[in-house]
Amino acid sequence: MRELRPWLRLIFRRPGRLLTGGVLLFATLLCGIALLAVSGWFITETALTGILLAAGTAAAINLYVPGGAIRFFAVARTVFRYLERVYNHDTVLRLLTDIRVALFTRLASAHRRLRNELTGAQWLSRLTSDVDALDTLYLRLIAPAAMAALSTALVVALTAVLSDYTTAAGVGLILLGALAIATLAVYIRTRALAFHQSDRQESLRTAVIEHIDGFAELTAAGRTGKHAAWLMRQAHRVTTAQARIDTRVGWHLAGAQLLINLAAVFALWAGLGLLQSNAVSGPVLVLLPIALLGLGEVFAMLPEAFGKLGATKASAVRLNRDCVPVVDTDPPDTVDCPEGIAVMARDLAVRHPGHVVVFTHFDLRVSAGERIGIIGHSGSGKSSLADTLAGLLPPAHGALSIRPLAYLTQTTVLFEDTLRANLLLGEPDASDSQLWRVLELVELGDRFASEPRQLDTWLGSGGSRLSGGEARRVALARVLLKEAPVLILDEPFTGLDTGTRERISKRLDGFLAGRTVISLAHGPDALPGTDRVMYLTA
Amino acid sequence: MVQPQSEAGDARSTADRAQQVNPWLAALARASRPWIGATVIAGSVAGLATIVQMALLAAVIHRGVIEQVPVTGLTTLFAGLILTLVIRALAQGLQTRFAARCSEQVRRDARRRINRHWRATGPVALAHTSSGTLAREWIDHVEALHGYFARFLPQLALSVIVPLTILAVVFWLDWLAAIFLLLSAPLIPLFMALVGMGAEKLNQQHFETISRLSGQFLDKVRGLTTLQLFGQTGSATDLIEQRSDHYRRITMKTLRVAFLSSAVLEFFASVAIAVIAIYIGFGLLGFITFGPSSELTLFSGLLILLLAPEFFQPLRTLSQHYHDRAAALGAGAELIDRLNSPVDPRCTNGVATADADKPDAQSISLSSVTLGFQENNCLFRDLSLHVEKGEVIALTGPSGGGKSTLLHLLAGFMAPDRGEIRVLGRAPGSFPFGWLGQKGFLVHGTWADNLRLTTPDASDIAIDSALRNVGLGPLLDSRQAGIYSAVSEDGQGLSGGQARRLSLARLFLADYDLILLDEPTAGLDSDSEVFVLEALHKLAVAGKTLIFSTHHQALLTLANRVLLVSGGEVRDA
């Protein structure tokens, strides 16, 4: 369990909250026992009454006790459950926000190269199945369970009370023996299955992600019938490790009722012979084997529970691994640059981890004020070599220096929010004038002064509510908010046509006066205004 | 903020949505129908247990409490009571086991539909999908199915069959309590209508937040370079939590009302209880004077008061099974409209008219084929070609020009409108052959199993020679295993040359006589360029017949004949 550790940890940090949910689903667990066993205990009372009454012997028997614990009982079990569920529900959401924030923490601070490995939609959405399966271990594994192991005690307690110890020993062991049938045995015996089935599920994912890349293949060789097979053995192999868990938890939820019956069958068998020795009396004897009935319910959520630990616990040891904390490898020689140069690169190797080098021997030295180009084709490294500048990429080799800077990747990205937000990532105190400044100098203050929400115009997921071109302008806008002596422009005019671009340089050119500027973009007519050009060869 | 969408239109989709993907369950239901049925039977028998523990417990309390039967007296019943808990155990065993079996078949069923509606789409109609979106219809969409034919179904038909047997029950017992139970729960279907919306509503409320919460959360993670750019990431964390819990805010207000209606069948199950305890108390305490009671007993009166909450019971499982069926509906829909999207005839793949085959098996020929993807804009009109087996022929001209869709109609992945096409005397894509496209296509798995992908009974010494000649020696002798080597060892993929050169392996193992290659050397790096020429060249020099399109010099001067694809027209340049 040391995987859940730290999502335990998470979650115990609301202790009130989870005390006073339990407690309300120990209420209403206890309210539904309490109603039936009640009931039974009244119903034997009056039937051992009226026969004394129906024989003309004088009986007294108080019906308003048990009548109004009866009605109490029916009323707070539904208010109690209603309660419940709502407060629960609400810690479960309170979860979720302590989880995805912990989780955003970490990752932040997580490796960056690691995580660059792990960007793909599909990373994404286990991402977010990985977190929904810690933020109910609260609701369906830890308060079911903690509920179920008091109840028994409360049960075992009340029969030693009404009862002899001879038979509380009895009904506790009976007990224990389901409770442990209902969750330790079901963990253990479906935990190497459940734990495997995410990951046999991805490769079955890749399996048919390939077959669909490779269908043209497969058609024109004639296999995509036989493939598809093949495919659909995986799949079954998938699905039947998924029965095979339903089916033991199953099993195991079977045993833990016969368990629990066969407590109730004994607490009579014993009760019964209490009854002939005057030990119990009649209603107390019936009480106590329905009480036990009741307990059933409560132990009804836990196998499905303890069946799916494995698959948590799995999700738990993803998410450990994918925030692991920044490891301090050896950092590059950095040198201070010197008086009037914003950027000094000297003997540089750029390599993406776990591929070729790209470049080495890379010697730059910019002055401040400086602007130079940078012109390399698709794949000869250009982006890798502005993400080393940047500091995103740790050089393979060599030492580098530079200024405070800001930087537009060769990809846009944009978030799903206003035009506000977005922009005021670069400078999170810029006034309103200073947005629209930006907007203009990138053609897009008219594009959005006729927007009926202006600066909060909705940008959509991604940006999406936006052309290419104005994404990209955007994005633009917002590195040009960020003040900052150094500019590090990747493919800054990407999806801009001619005029466009040749008109924001132009302005650019004035609105830059005196900061450095590095622009690395495929061809010469996509730069802006440089003092020099270099051109990466491969 | 995201505008919530209208409660009502919500409503409507989702009651035509059931009207459209329920009979299309049902079909697939029919198949599994005998495990359903042993669901229900298993359900039922474990329900008809609880019935006879219920009688056999009230029996034993009644004897031994009223009349003073000494436990060794009670020896047949307890051994009858230990012999019905069993049975029920083992019915509620067998019951989870063939749900768990129950929609296995359903799923085979479903999935095997899926590919053969891939395979009539063909390859080319087909990539206008994302291979993301198809394979996740393909896994979880119809593991979506599972819950509605494994628990739903079955749970549907027992809530009807067990509160029906118990109603009989104690109306032999006991009709007004019958009665009672009758009025707590005044028509079976109403109830289940009510806790089937109250379940639906719950659920797509439910799921809609946890998505629109979740895609902003993953979208500040997909971002998280350009936050830590800026120096933000610190606010964009408060930004999740506050989000977050604005989000709570407004899913706690539908759930308060949501779970009222749980809440109502909870409270008609309680006090139906309540008011069964003690109308039976009274009964047998002789102050009620009407009615049935006066034949009360402890044993019936005890029975009923054990049977009410198993009266309610299997409607609370239904319940909870809700959301298996909003699941399936929602995965249904989406299934049906993937399955449902029209097959373009022009996109099938092969198995076209296999009409006596012609004589001519030597040559290529195209008659009078005319293709267009819109009316009166035809990419092809009254197309003749004629191509001898054993040319290499390069097809090239302007991007757009229909290069690739020639391509294609030679490989049958589309059908002309009108016209006839024939492949070395066949229909096109009725026989196997080479095919390249411009992604290389590889498996994870060892350089073996990539090959024998498309040559299942390829021997490893073919293998091997077939990596050589496209220039992947070195690589494979770098590896341990050989051609058993993981393609792609310590998360080392291969660059697309090498990928292209794999898929290019592949055409060597195999004895085509047709091989069809889209632009095989567009973005190559210059070392894996004179790898395919090379290759090419060796595939050209064994005979084979080779089609490909290209702008690439090299590759016209290897070609015997160039045709100019341009404008609807194909001319010899």
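Owing to the predicted nature of the structure, the values given are computational and were not obtained by experimental measurement. If you superpose the two forms and keep the largest set of C-alpha atoms that fall within 1.5 Å, you have the rigid core. Positions refer to the first chain, counted from 1. Compared with the form predicted on its own:
With the core held fixed, residue 245 shows a CA shift below 2 Å between these two forms. Superposition of the core reveals a Cα shift of 2 Å or more for residue 407 between these two forms. In the core-superposed comparison between these two forms, the C-alpha atom of residue 514 has shifted by at least 2 angstroms.
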Contents of the next structure:
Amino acid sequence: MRELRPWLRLIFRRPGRLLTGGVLLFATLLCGIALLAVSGWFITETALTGILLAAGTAAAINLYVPGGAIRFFAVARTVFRYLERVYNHDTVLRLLTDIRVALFTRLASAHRRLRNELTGAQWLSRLTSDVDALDTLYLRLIAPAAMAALSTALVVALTAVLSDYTTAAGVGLILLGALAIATLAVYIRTRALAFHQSDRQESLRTAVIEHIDGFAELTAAGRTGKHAAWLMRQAHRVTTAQARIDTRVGWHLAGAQLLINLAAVFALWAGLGLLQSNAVSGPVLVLLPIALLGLGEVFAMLPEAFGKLGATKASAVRLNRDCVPVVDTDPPDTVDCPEGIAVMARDLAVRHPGHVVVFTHFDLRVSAGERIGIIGHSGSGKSSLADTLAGLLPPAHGALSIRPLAYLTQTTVLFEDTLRANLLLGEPDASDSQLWRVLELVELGDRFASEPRQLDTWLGSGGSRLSGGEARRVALARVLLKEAPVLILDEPFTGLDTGTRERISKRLDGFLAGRTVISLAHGPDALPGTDRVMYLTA
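For the form predicted on its own instead of the form predicted together with the partner chain, what are the coordinates?
All you get below is the one chain by itself.
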């Protein structure tokens, strides 16, 4: 279980909440067992009293104490169940927050090239299904297993008190077998299947997302039907494997329930001998088997949880592998920038993994505080070069050295959050005055000053409440907030008209004084002020 250790440590950082949730869960379980046991005792005592009265024998029964106990346990079980559900689900949400924060922290500290190795669909799987598999460890696995073991021990102790040690030992052995079948045996029988099933489900999920994303291309190539048929075959394999897992889980659940019923029969059989020797009364004889049957509620939760433990381990393996923090070290061919140099590239070759080289033998030397423009038509490799300079794409060949930088990518990315939250991604400690300053630079100050919530204006999903040009300027403002000595701006004025672009360029001249700026665009009119311009040709 070493794969789960870092996540279990994270979960157990809240011992108080876990203990309280466990107590509520245990109280709910005990109230349910007690309700069944007292009800069985009361019904039996009432029946025996009625038989004695019918036979003309004087008999009496206290209706108030057991009746009150039944009402108490019924109400208490409902109250504890409600409190347990509310409290434990709140705990799970808190654990989910801890897991996601830890995951995002690890992602942020990982090298950017590692984050680029997975597709968007695979990252979606990491951040949804894999995280969901971990956040239910406590509520579906740890707590029920602990409660089953504890309640089993208490029922065995109750058997020893009300019956004898021999009966208690027999009941304990049977229940121990039921617990092993519902937990360890299920895990052993399903771990390999569930582990590989998790990988298959991720692959299928990724293929479906890519099918949807590439539907236009598949349609143009006339491959839609064939690709859909291939997806159906993969889905059939996944469902077939899942059916095998569910079948094994179902058989182990049936076996555990059978042993619980066997323990109840054994307690009843052993109690008959004690009843004949007047060691126990008739109502007590019935109480023990019914209490044992009450264990079926908690045992019923275990096989499914342990049947998914293999898949949970697979999720942990993927997260541990793909979200490992890495301390960046300079590669062997990286050179230090000489004094006064901000960017230096020697014999640089750029290539995306699995594709041909975009360009080779690229040399670049940018002095500190210098502003250069790089121009090229679509497909010439401008964005690939920007990604390489920013460290997102490792060079295929050559040496690169660059000072700390801020990077405006060609794609505008805004989160479904407020304007303030989107801007603070660039500089978390920025003050409101700094935020308004950069908004003025990109001519958005008046736009948001007129909004009722101003900096707390909600931008919508992906900035859907903004026009394309406004969204681009918010992204630009976010980069400008970052106090990095080097700025890389890929198509900074996309979606802006000529007048707006010229006014913003003039404002940036003073704001960027002393900072190194590398701007990339299709033409010189789409660049901010530059000292020199380079042309890329494919």
